[in-house]
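Just the one chain here, laid out as C-alpha cells, in the form predicted on its own.
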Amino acid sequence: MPVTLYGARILKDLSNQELRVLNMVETLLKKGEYAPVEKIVSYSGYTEKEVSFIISKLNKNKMVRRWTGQFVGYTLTYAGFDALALNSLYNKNIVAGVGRAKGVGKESDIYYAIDFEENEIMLKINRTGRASFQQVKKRRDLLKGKFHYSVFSLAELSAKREFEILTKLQDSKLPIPKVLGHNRHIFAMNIIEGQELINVQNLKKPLKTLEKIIKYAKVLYNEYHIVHADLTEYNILYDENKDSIAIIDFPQAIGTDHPDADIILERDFAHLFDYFRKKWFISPEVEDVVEYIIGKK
C-alpha cells in the first residue's frame, strides 16, 4: 500500500532521540508561539550539541521550522504534527500503516489506513485553520485555558470534541462512523462506503432518502441532544449499492442546550433543502420540518 502521507513516510527513519526533541517542541508551544532552543535542551535532557544535531535533522526533515528573533526557536510543521499523532496511534495497536489519501479538504484529510489485523480503516486528520488564520482567531474561543493558542492545538481540539461525540453516539443505530482510537489531532474510524451526495447523480428515491435524514436528526436531537451544525449535501454519503446514507463530519455539532440550537437547526435544513429542490425538485416546508424533528409536531 502506498504511502502519500508525508508525516507517516519520515516516521519510519525517526529515532527515539528525534522523536523525544520533537514531542518537546510540542510541549513548549502549549506556552509560546515558538519552542526556545535553551528550552528543548532542558526539557529533552540532552545536550546542547545532541539537540543543535537533533534539531537541525528535524529541520531538514521539514518536522519543524526555525525562528530567529530575540532568540532562536522552532516551531511544528503539519507533518510533524502528524507524526507525533501517528506514532502514538502506532504503538497503542491501532494504526499499522497508513496508504493512499481518500479526500483532501479545507479543515480536514482523509487517508486510508490498516489496523494491526491487516483490516483496512480510515484516518480523519483535522486541519482546522489551515483555510484561514482568520478563521482560526475567530475560534479561539475553543483554546481557552488549555493550549497557547496554534493551529495544532485548535486542531486537537476539534478532532477531540469530534471524537466524543462520535463515541457518545457509537451505541446508536444512527448511520455514523464507527470510531477505533484518537490522539492528538487524528482518530481512526471505519470505512464508510459511499460518496458525498454533492456529487451523487442517480439517487434512487430522493424523498425516502431526505425522509431518512430527516428521521436521523430528530433521533439526534432528542435522544442524543445534538445539532449536527453542518449537516449539508458535502457531509452526507449515499451508498448507491445498499440505498442507503451515513453522516459525517461532527466537529461544528452542539448541543440542543446551545441558545442558538434551533435557529442553526433551520439553517442546516434550509441549506439542505434548497440543494434538494434545485437538484431533485423536493421542497418541504423548514419550519414544519424543524418543528418536527424537536418535537412541536
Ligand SMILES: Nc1ncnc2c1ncn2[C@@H]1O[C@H](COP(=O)(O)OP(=O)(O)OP(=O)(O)O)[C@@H](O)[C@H]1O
Second form
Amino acid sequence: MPVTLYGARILKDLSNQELRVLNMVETLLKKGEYAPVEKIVSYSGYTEKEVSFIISKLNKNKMVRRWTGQFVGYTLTYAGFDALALNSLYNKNIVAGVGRAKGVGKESDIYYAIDFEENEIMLKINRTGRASFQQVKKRRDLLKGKFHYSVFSLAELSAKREFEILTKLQDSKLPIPKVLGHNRHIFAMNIIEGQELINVQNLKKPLKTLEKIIKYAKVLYNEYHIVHADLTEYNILYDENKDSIAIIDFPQAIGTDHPDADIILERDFAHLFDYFRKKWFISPEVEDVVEYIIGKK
Ligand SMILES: Nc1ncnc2c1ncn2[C@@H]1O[C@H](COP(=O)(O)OP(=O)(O)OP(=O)(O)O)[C@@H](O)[C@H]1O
Ligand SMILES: [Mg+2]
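Same protein, different form: I have the form predicted on its own, so give me the form predicted in complex with this ligand.
Now the complete complex, all chains and molecules, led by this one.
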C-alpha cells in the first residue's frame, strides 16, 4: 500500500511549464487517442526543443506515458491525473498537502491531507474503472488512448456525483461528511471519527443504533428523495466515544423516482438486518421498516 500519493509527491517538483504541458496532454487526449507532440508544440507556444525537454521529464516522473506509432504521442498516467487534480485543489486553497493513505480499495483510495489552516482532512480519490483498466492493460492491443481517457472520465463522473449528492445534504442534520471541495476525480471532506461498523466489537446499544440508521434513511427518502443503495456495515462509521454513527460513500445513491428505488431500499435493509441479526442478535421485519421509511406507516 503506498504510504504517500505518488502524484502528490512529484507535484512539489513540477514547474509551471510542466504543469501546463501536462494539462495540454489531458486536453488533447479528450480529442484523440494520444496527445501528439506536434500538437503540444503548436498549442503551447513552446519550441520543439522545450516541449521535448519538458515532456521527457514528465515521462521520467511517470506522469505521462510515451507512445510511438505513426507519430510520437503521450497518454496520461494515474499519477499525472492525480497531480492535475491536486494542483487544482491546491490553487483553490482547499488542499495544502497530502499525507498517508487511510485505505486503498477497489473503487477508491482514501488519503489524509491538510488544508491551509493545517487541519487534517480526508481525500477520496475515485478509481472507478481501475480494475477493468488493469485487465485490459494486460492485452496491450486493446489499450487505446480513448479507452484510457474514458477510465479517467468515469472516475471523474463518479466523484462529481458523490460530491454533488453530499453537497445537497450539507444543510441536513444528517451525520455525513462535510465536503470541502472537488476537482476531477478527487474530493476533499472532513475526517469522521470512528470505525466501520463491520469492525466494531463494542456496539453499546445495537437496537438504538439500528433505529438511528432507519431514521436517517427515512429523512434521506422523504426530505431529500434519495436511497443510499449501498447502506452496509462498511459504509456506516461508528464512534464509540460518542456512541454515534455517520453514513458515507454515496456515489451510487439513486433518486426515489427511480423505478427500482423501493426494491433497492429493501435490499439495503435486508442486507443490513442480516448483519444485525448475525452480530447483534436483533432483526426487525424488513417489510415493516421499508413501509415505515417510505412513509406508509
Ligand atoms: N470522511 C471520512 N472520514 C473517515 N474515514 C473515511 C471517510 N471517508 C471514507 N473513510 C474510510 O475509507 C473507507 C472507504 O471509503 P468509501 O466507503 O467512501 O469508499 P469506497 O468506494 O467504499 O472505497 P472502496 O472501493 O475502497 O471500498 C471507508 O469505509 C472509511 O473507513
Ligand atoms: Mg465504502
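Everything numeric in this text was worked out from a predicted model, so none of it was measured. Numbering follows the first chain given and starts at 1. Between two forms, the rigid core is defined as the largest C-alpha subset superposing within 1.5 Å.
K.L.:
Superposing on the rigid core, does the Cα of F116 end up 2 Å or more away between these two forms?
P.N.:
No.
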